[in-house]
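Listed next as structure tokens is one chain, alone, in the form predicted on its own.
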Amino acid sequence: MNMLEGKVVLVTGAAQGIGATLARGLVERGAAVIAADIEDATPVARDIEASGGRALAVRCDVTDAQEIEHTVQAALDGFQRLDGVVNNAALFGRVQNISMFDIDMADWDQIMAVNARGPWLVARAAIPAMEQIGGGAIVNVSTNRVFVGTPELLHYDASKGAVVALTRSMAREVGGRGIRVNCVAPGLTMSENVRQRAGIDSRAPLVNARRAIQRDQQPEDLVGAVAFLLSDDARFITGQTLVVDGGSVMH
């Protein structure tokens, strides 16, 4: 279970949902976290220590490349080097289904911002500390919609496409710097924020029927996939995006 002994990692969105379960779930297989929000992540830190492990909470905005770059030299500051990164932050809990006609042009530019320029801001900023010891790994996190085509989420499926694009652009241009950058894309899963959301409980049935395995899908189940894209052991995978989603997108 210790595939990421000594190894420090930066995971955006860390403060509740996905992105805490992965902070947890990295530090349970030997990593040291860098818990990064624009909330306060520090709970989620404080409960690592807690359990033994090592995790530092800083506030970080995503679409602020002066608080990235705060964020990247806390990670150096409080754990001398920088293995690797998570992109999740993103914007999906509170966005509501809507027809591409009646999208608000501000909250497209929003849901940009963050979902889509946000993991280029974080990488450049953090492969300068990762080259300084050799290499490391980037996981960007999209999404499964962007292979099915579905409808009512145009702006939040656009921008999860172009995190599958410059997961694999990113890859090409940063490999000879030691750098390997994947993707995973999730199905639907059921963070607290997304238990929130309006008519899921009517909508997760019919999601779970076209999965092979039909279950709610949960936070936890991405921390394997994650760890291991992370770890030494995909040493020489790059540029892929992996679907975890219980076999509902199959390629």
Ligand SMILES: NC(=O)c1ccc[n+]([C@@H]2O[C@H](COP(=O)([O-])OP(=O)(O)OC[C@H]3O[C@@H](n4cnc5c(N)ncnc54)[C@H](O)[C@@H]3O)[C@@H](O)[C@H]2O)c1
Given for the second form:
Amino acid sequence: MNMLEGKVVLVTGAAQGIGATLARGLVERGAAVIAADIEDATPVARDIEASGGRALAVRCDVTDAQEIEHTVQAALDGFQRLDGVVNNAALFGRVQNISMFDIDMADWDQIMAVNARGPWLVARAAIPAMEQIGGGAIVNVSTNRVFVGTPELLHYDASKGAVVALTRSMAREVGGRGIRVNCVAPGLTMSENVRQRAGIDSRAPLVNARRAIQRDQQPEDLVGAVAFLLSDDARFITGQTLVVDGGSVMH
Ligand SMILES: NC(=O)c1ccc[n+]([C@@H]2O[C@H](COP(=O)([O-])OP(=O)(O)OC[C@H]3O[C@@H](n4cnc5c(N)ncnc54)[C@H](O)[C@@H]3O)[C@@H](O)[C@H]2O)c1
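How about the form predicted together with the named molecule, since we already have the form predicted on its own?
Then the entire complex follows, led off by the chain already shown.
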């Protein structure tokens, strides 16, 4: 049997990049997905349906508590249950490297609002629905940069450090309610927006050289880890952060 058969999973930031690949990959493993994004995720949902899967596209800005509530309700209306959440939405792919001395305060606040506050707001709205069916699983998306210390994206790195921290605290707070909360920390991954970043062709080989497995990381490389953490096979795993980066960071 597929490891996610019968489960319904909300994936944020699913209109493109890693989120879209995760949505497709979770459906291939038996799940139905709600593809939520501030951009239009309809093409991703249509693509999934065309291959025989079940998916629903919902517009959802993860900084907006009301839109998040509507998204959870859309999941319940569409699929009658909610088993899992992947907190993938973030400001990342189009954020350019910038010195800490040049970061605009409004940009700092916006990155924190999307990347750190967003996962909390989505979890807060989704947990009661997951509790109704006896429990569920949340997978947050951080980055391996948190364990490295890398210059020129200080606002982004601070927001993703918060994701590791909130994963641990949330796991302890909701474990008794049947909810597991884990995190994956990808390395530099060739999503569409990353492929278009200035200087990526010269930077990627340097990143790859630090890996035990020395090649580009693709969005597909993350699907297995996320699916496992959502599945019942991970039933006694919570509060953990799994680095998925080809063996660059080892911790
Ligand atoms: N690609 C990488 O190298 C890499 C490495 C480590 C971690 N990550 C993390 O993986 C995740 C996906 O990365 P990606 O490369 O696909 O990023 P991306 O920037 O290409 O895609 C992010 C998605 O989030 C959506 N989004 C942005 N703001 C939103 C909001 N307020 N509400 C809802 N959706 C919103 C965007 O529309 C987009 O579809 C992010 O959390 C990122 O931080 C990426």
